[in-house]
Each structure stands twice: as structure tokens, then as C-alpha cells.
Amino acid sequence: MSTPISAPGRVREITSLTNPIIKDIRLLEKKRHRDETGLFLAEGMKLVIDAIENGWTIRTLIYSKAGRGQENVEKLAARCLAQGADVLIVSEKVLGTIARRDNPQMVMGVFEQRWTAPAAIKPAGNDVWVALDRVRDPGNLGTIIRTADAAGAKGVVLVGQTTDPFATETVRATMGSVFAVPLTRMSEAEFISFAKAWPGMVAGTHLKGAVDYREPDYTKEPVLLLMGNEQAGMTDDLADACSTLIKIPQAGRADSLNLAIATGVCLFEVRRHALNFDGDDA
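For the sequence I just pasted, show me its structure by itself in the form predicted in complex with ligand SAM.
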């Protein structure tokens, strides 16, 4: 997996589950292996094309024998080979085992992870970044990355121990937005310093927030929107680091909203002034 990219890549046909290349790719289901290699898997033609078009580096393209002779698959394979990636043509069984499900997508890609360094974040104008305190659920994280993309947020900050944005399940839930939204990560202490240096509003969403989320003027300065953990909400230290604590009023018996839903509600309010009717930046 850690073979340096050489141009052009090689084509191999593999039908055995015990092939060492396949064993190595299957290990990417484990976070430890993803962390060690800096690689991850994306499933499906759309995701693989989105990634390549957004400039992500593909190491290996994998497709099932059924894709042979299909123009779109062969074109993609030629493009990947030209970029130095290897191409594996595999049996349905091998593909299903890598994807860990029946009826897998015909195409998968092994990509290099990409993280934005905190120092590279230069908030300006009315930029919005979303920060997530210890997000645990892969579906929530994937949905939030997708929502951040749709709302035109500049990126997502992962605070403390969070679920891995490059887990296959999370990548799938982003529907390709993981390739469009910059991701950064930091400890709680680093986030507190980051929030202190933030040149605008640090809006924490909190069930004890005193301010209705529709009240603040989000149009004048960069906004850092901080969301709490699914079970515990945000820590007191993080709440203290916010310049305002906002709340979404609720009716009914539910004591809180799902994290991804609350993020969507707040994010579209924060970005309301910037989105025109077609959903593009005004």
C-alpha cells in the first residue's frame, strides 16, 4: 500500500481473497491501518470520479470483471493508470469482501487522506466553519460533512476523539462531500486557543443557550459554529470558549435534536443571508 506512485500504474487481475494486495486493502476497514497508511477506501463510480475531479490522489482503482468493456469504467481506469495508480480487475467475490456487503458497487478506489492544518485556516468575510466536539456516530459525521458542503461552509473542525471521517461508512454518508469540504482536527485545548484567536463569532449550540439561534447577526464576521457531543453535549470548557450560546427552541417531548439535524438547522440560518434562491452564494 505504501508503494510510491510511479507513472504509469499497473493492471492486475485478481480472483483470490488470499492475494496479499487484497488482504492489505481489506485492512483499510480498520482505523489503525488507515491511520498508519494515510489511505482510505471510497466506493462507487460517482465518489471515485468526484475525488479525482477534486484533485485527490488515487493509489488503486478496483473494479469487477463485469465492468470490462464498459466505456465509462475503462475510461476511468485509463485515467487512473495515467496518474500512476494501479488498477485491479477483481471477481465479484473479492469486490464484495472488500466492500463487506452483498451487491457492492462495481468500482472502488483507494485514496490518500487529506487533512487541512489548523494554521492554514484564515477566516475572512463571513466564512463559516463547523466544529464538532467528540462526534461519535459515523452517520452523523457523514451527514454533517454533506450538509456543510450544501450550505457553503468552508470546512469542518473535529475536536478531541472523534469517529474517523475516512471510515468507509462515513465516506459513503457524505455522498462525495468528503472530497469537497476541508477537514481539520485538534485537541480540546488546541480548539480553545483556536477559538480565542477566531476573528469573529464563536457560536456554541447548547440546550442551556440563552439566545434564540435566529437572533444573532451572522452577516458581519466569520462564524465558528460549535456543536456538542451526541450523548453529553459540549464540555463546560468548550462552552466557556464560545462568544455566544445559541439554542433552537423546541416543542414536544424530545429533550434535544439529533446532532446532524441541529447542525443543519443552525448552519442554514447562519448562511441564510449568503444563499440565494438557487442555493448558490449570493
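For comparison with the form predicted in complex with ligand SAM, provide the form predicted on its own.
Single chain only below; no partners, no other molecules.
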């Protein structure tokens, strides 16, 4: 059976902040509305193109009047219209209000969220997945998703009550990697069951009973790297679900690293083992 072709979208010009379409888009700054609609905002030409190139569904393209006549903007608008998305041409004031900042980028997009079902995760070979326990900071989460992409990780698992990966701040911090890295979410109990069934090493960062993160042999099996909460670390139950506990030795007066930095350090060490990675391309 042939795939149905989407009906072309519509083009509208909007200058009023009280327009109901704009009001609805602005509500996407609230997690509750993102959860209810399954939609989110991405700001910037690069992010919008990254999303479309990775097959994400765009509902609405928004761009400033200043983009009229610019070939790259017009081509993007035509592409979105052909896929069934609406195109809104808005004033600078409207665009800044949607972006919630001064001097926003010229282009924004409203996309459908995408989640990977836990049952669809089939680790094999030297695959690496990153799991995050109750990560709270949008910047941390966005940076970790970006780092996971750079390191070739297969995806990111969000455990418990975490910050929303589809919040505008988080999407912005990923620099487009949110569209390339599969995301899944689980309760703590679901993750413990998932970890127990993991066909390789489950390595968690922990201060108690942990070994230097450089010591384990991460080769020849899938690795699930679990990072604890920014303030409290991981729970005892999560630590018990790990097959290996690791830590990053501190040489100075600081007793800990930022979560995103710590994740990057551990993740690239895992990949160095798994892929015999020497860092030349980093």
C-alpha cells in the first residue's frame, strides 16, 4: 500500500501577540502543555533542519518577516509546507515572545515529540547507553545528550522524575543532538528490572565501594553507564542494580564534578575501551 501524501500546509502572517495560534505555541514553554500535546519547540535554522533530516514530524514552521526573500528560509518553508506543516510569518516582537528572549534566531519549529519504548532497546556488541537518575538541570541534560551523540552512544535513558528533554532550554543545549539520540524514560523500579536484564556491564558512578573509572574492562559487551542525581547521587537501590561501581578520582580541592562533565569523562573512557578509541578525532 502506498504511503499517503500529507496535504500541504497553510501560510499565515501574524503580528499580534493575542492571536490564538501564538498563544497556543507560547504555552509550549510549560511542561504540562508539552505533555498534553506531545509537541515542543526548537529554535534556529540548524535545529529545525537537523530535525527534519532525521525524520521528525514538524507541525509548524515559524520565521521572522526578515526571512522573506532569503533563499534558505524560503526553501525550508516550501519543504515544510509540502510535508503538511503550517508556516507562520511573524513580527520580531512575536518571535521574541515565543522564544522568551531578546534577539531570537530567525526560525523556529514546532515538532512532535519522539520516545523510544524500553522494549525496543536491543543492546548488542559494544553498544553503549547512558542512564541518568533524576537529572534536574536542563543545561546538564542537553549537554549530556550532545556528548552521548558525539561519543556514539546508542541512546539516553531517563530514570525517575527528570527535567524534560523537550524543554526549550534543553533542546537548545543539545545543539541538535536531541534529534539524533534516542530517548527513553523509566521509573526507578522499571530501570532496576531493565538493568538486571542487561546483557553486559552496568557501570554506575558511586563514591562508596567504587573503583577508578579507568580500571574496568568495558570491551566485548554492551555497557549501560548510570550517572546519579546532581546533588544526591544515585539511590542505594540503583547502586545495587549495577554490576560495577566506578568513581572519578579528584586531585584538587573540589570533591565532585558537574554531572555533564563527569558523564563525558566516563563515557569517552568507555568508548575508548570499546572501540579502541585513541582520541585523535575528538
